[in-house]
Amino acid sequence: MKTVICNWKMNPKSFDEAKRLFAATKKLSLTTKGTDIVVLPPTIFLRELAKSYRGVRIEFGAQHVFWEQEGSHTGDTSPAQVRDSGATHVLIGHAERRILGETDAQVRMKVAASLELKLDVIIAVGERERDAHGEHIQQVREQIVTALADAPPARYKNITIAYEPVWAIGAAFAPDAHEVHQMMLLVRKTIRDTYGERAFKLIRVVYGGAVNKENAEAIFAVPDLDGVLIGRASLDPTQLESIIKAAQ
């Protein structure tokens, strides 16, 4: 079963605007099948669409956690508060957090204090650009290790990582299908190669990155891929029922 991420990131402006684009999305799944859809709304509108919702077609994420469970954290909100919201999801390691000063080790606590709380943690791992000595590669192997470096193997299942390489984000173009493929086998050989087969069985790797309606179903053909993460198309319904589909 393929899974559809929907990074609101910032938006919409208002608890109105975001209300009409959740049911936009919800008529949307009520229409699809064999498609999993979990939706990151920014954390003031999280409670409310999650508690409001009576379907099961779609889940809930935060889109940021701290690492501790209560606290002197101004601003933060903590894996306790997001299960409490009624979300099932967090992201983590966004490269938007990362460009902010979150760092490998900051993911790696976050990472184990969400999944204390049995919520379902998509990592996002990518480099800010390439090269031609493959130092990207290195960097998004690193950024894997050390992320699951805390990660109880019985949490396996609850783990998503989330190829999104920074210079395709919100770019108009994404990496072709070749190119995507190649780094889902990386991840996946590194997961292998470090966690053991369980490990290489149970977690997840999504695609992120300048997915939209033209190429979504060129990425979806992609092996290895059990789905996708999208921030500025999952403010267009237009554009998400074309992504939807070509998850089917």
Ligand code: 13P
Contents of the next structure:
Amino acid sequence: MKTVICNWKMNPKSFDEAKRLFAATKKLSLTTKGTDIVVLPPTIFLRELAKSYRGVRIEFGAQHVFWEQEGSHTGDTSPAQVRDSGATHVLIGHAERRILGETDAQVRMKVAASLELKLDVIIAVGERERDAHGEHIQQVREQIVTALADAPPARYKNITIAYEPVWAIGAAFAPDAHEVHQMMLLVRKTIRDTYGERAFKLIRVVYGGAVNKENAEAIFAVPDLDGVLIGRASLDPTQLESIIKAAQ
Ligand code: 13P
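Hand over the structure of the form predicted in complex with ligand 13P; the form predicted on its own is what we had up.
Next comes the full complex, this chain leading.
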């Protein structure tokens, strides 16, 4: 089954709007079967949304998390608090967090702390830019290898790697299907080479960055792809509907 992960980022501005957006998303989930939908709202809306919509087929997650379960960490949210809010997922290492200073080593600690509480982790990786020498490949490999270093094999089933090239996030165009496929293969090969067959079989891999209703069919036709992570399109029910249909 394909997964559509909706990263609302810092949208919308009010809880009333968030409820309306979620209602539209929920409606789509009811009319379109056979696709897993995960919504990542701003943390401040998370508990209320998750509580009001218990039992709906949609799952909830946080957009980032700290690596300790409690303590003096102003402004942060712990995996324990995410779990307690009713969420089941957490996104870790998004480019928009890395740009503020989040490091591979921190991503590794956040992944371990979240898996300890059996949260499903979505680990975002991706190069800032491409260069002719293929250095971006090394960068993506390192992000994956470090992020998974403390993940217990028993929790591999709770892991998704989201390949999101930074240059495609918020951009007009996604890479073409061939490029997406090449990177899916690289991600899977890195997982297999470093963590073995079990990790290769259980860890899911999705693509993110400029997915929209125009390119969704082509992206879902990529072999070895378990789903998509969408930003802007998750805020627009018309876009979202086309993407969910393409996923089916
Ligand atoms: P866009 O879909 O808006 O390009 O954002 C992608 C993204 O960052 C999802 O996490």
